[in-house]
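One chain comes next, on its own, written as structure tokens: the form predicted on its own.
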Amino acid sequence: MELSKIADNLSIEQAQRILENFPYSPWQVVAATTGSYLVYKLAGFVKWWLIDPQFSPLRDAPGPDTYDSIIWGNMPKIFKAPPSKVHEEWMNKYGHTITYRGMFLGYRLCTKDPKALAHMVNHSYDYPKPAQIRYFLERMFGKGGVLFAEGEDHRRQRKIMNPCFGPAQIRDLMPIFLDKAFQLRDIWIRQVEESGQEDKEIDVMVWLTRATLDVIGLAGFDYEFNTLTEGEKNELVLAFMELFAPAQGPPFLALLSNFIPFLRMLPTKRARASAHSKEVMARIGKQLVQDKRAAVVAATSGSGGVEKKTVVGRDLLSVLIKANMARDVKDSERMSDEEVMGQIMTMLIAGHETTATSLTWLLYDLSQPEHKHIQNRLREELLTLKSDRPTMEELNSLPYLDAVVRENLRINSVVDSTIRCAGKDDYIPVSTPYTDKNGVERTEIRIAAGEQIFIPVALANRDKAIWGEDADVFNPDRWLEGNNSHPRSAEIPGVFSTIMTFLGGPRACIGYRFALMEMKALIFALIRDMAYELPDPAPKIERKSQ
């Protein structure tokens, strides 16, 4: 007899008698059910942790045979070293393609082979960010930003955002870049003059961060931070700094919480500070979006609405909101308010700190005694421009400036690496065969769905097999020789200049043109009228990442 018919024929009195005679209490039933579920989850976790790696297709790839911890794998050694240093040592020993153990002993692939990199970045929707990285991005930016989005959501957001970062829009932002560049130059000149000496020691990282923060405030969403004149006093700036304050030591608890969700609920000091910062940023961001939308509606009232072809504006948020409101955009393609808010957070972090750090490294390199001739040569070329406020085209016409920027982005890539995972079982081709642990020569890498990949941006940019024996030397002249001195660089799948700094493929940095022109404007103002050298004694500078 069917169960439904039994239930229909069962009287309330009969059901009550069955329950009264049931040998277990409700609490025992709950405990047994909960216990069974926990045992099931624990068994799955142990299988994933200790058994699945034994069957990974990556287990025979070259790489270290030992690891430091049954929980952390090889990660403690990586955390203690400068960025990518351990990976570089392993690749020098084992070759261009290696594997090592990540968290909970999962195999992690690392390759700098150009063909393999091209396969992954050009099929980026098959190689998304791992769930753990997406959780981190969600904590920082919310679920709406283009950094968080994957698949169709990412494709849709990029389609709406592309007009914000085209050449025409960047050209309109040049006055902002130059205004802040000259403001910073004048501050430094005034500090030298007030010192009463011919030179003055300046912490350029602090000031460049303030300048680029002011730039992204105005260029990004027409918001004046005024950090160059007032310092870090703005409420949004303080919230931002609190959210991205450097961690003291390796963030082991944060890493564990990526794998063990209940740890995310612990009320740590860091969690409380992050929650407060996100509340402030969300409140101000929401007001910015509302104000911009109201301004767009007011400006287009009586004109029949907004269309994509009429999308113009100075700040990126205005352009984004106009593009999102355009009547020739399908409702299914529009961004939600949460997604628009996510772009504000993304522009804030990606639009200033990376540029400031990159320019800091450039000034550091140009200040080296052996690079004094590069600084002088660059200054001589900048002085050939007759205008004090050059256009985008005029700055782009300077070959040595362009070579210096390219070389700085190559050798000082701020984003040292990125993490992806295989969205499906796949075979990754390589341009140079490698030999696995069994002595078999391989022309492709077999990877299973879910396994992680460490993409070594900095190591690809400084690979001697690509760039020659002087790959670790700051040498702008290599870019004036075309590809003659580094023909294999054409194999690198970068969106800009055959380097991996801005990545490539569908997930390449959407704001790379913005970053390039902001850098060139700052270099023009800061190098043309001032000279730089290291203090005596020179400080010890180390590369570190968070």
Ligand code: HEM
The other form holds:
Amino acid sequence: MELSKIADNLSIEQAQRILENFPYSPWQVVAATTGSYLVYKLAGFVKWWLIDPQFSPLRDAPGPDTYDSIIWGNMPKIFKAPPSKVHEEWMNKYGHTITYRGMFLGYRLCTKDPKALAHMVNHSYDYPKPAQIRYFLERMFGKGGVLFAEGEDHRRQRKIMNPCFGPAQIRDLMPIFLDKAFQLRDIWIRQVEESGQEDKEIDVMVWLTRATLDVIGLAGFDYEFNTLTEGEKNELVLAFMELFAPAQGPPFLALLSNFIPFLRMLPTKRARASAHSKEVMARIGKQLVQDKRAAVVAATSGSGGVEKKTVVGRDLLSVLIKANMARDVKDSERMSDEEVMGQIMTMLIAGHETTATSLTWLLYDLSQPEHKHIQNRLREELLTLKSDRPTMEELNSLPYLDAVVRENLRINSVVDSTIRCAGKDDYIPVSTPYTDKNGVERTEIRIAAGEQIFIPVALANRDKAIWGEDADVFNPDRWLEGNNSHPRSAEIPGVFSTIMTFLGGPRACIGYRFALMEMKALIFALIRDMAYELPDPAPKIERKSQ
Ligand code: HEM
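For the form predicted together with the named molecule instead of the form predicted on its own, what are the coordinates?
Once more the chain from above appears, this time first in line as the rest of the complex follows.
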């Protein structure tokens, strides 16, 4: 008899009698159900941890046979070394495609083969960010921003945002880039003058970070941080710094919480500080969005709606809100308030430290005694511009400046690597075959859904097979016309200049034009009027990632 029919034929009295004679108490039933559920979950976890990797299609790819820990896999060695160092050693030993063990022993793929990289970045929706990275991004930016979005949400957001980062918008931002660049130049000149010496030791990283923060505040959302004049006093800056302060507690707890949701609920000091920062950011972000929207509405009052020609502020947020309200955007395609606010946080984090760190490395490289001639040649070229406030076109017309910027981005890729996972079982083609652990030559890499991939941006940018034997040398000349010394670089799927620094495909850096023009403006102001050298003794600098 079917269950529903039994229930139909059961009177309330009969049901009560059954319950009275039921041999177990409600607590026993709850305990048994919970226990069975936990055992089921635990069995799934153990299978995922210890059994699934034995069947991974990546297990035969070249790479180390041993690992440091049953929980952390090969990660302790990777964490202790400078970024990408261990991957580089393994690649030198095993070739362009390797696998090793990540957290909980899952196999991780790392390849710098250009065809494989192109496959993954161009099919970015089949290669999303893994859950633990998305959890980290959500904790930092909330769920709204484009850096967090995946699949259809990401495509929809980028469709509205891409034009906001086009050349015309960046041209409008040039005055902001130049104003802040000259403000920083004047501060440094004043510091030298006040020292009474011919030169002065300056921590350029601190000042470049302030300049780029002020730029993204104004150019991003017409918000004055004033860090160049006042230091880090602004409420939003403080909240931002608190959120990104290096962890004080044991880093393994933060790492584990990316994998084990239960740990995220622990009321740590860090969690409380983050909650406070996010509250400040949400409040200010909401106000900014409301103000900009009101400005767009005011600009269109009387006309039939928001159009391309509607004039609003030049900052990216105003342009974005205008684009999102445009008549020709379908309602289903528009970004929600949460998404628009998410972009503020995303721009803030993605759009200033990257540029500041990149410029710091450039000044460091130009200050090396063996690169003095490069610094001088660059200065000479900058002095050929008659204008004190060059246009975007004038700056872009300088071939050596362009070569220096490209070479800096190639050799000092500040986003050293990024992580993805396979969204489905797939075959990744390679341009150069590799030999697996069984001695079989392979022209593709088989990967299973869920397995992780380390995309080695910095290693691809310095790959000798692509760039030649001098791949590790800072040599802007390689970019000058006629010096076609790296014909294979055309295979690299970068959105900019055959390098991976801004990544490629639909998820490439949306702000690369912004970053390029901001860097050129800062280089113009800072190199034209001042010379740089390392202090004596020169500090020992080590690359680190957080
Ligand atoms: C030298 C400076 C910069 C470098 C090296 C850089 C590099 C990158 C890289 C590698 C990514 C991809 C990250 C990943 O998916 O794992 C990325 C994404 C992104 N960048 Fe940049 N970036 C720079 C400057 C900027 C600026 C100035 C802005 C904004 C004004 C910006 C906004 C973004 C955004 C919004 C994304 C997310 C794109 C998406 O997922 O669709 N970046 N950037």
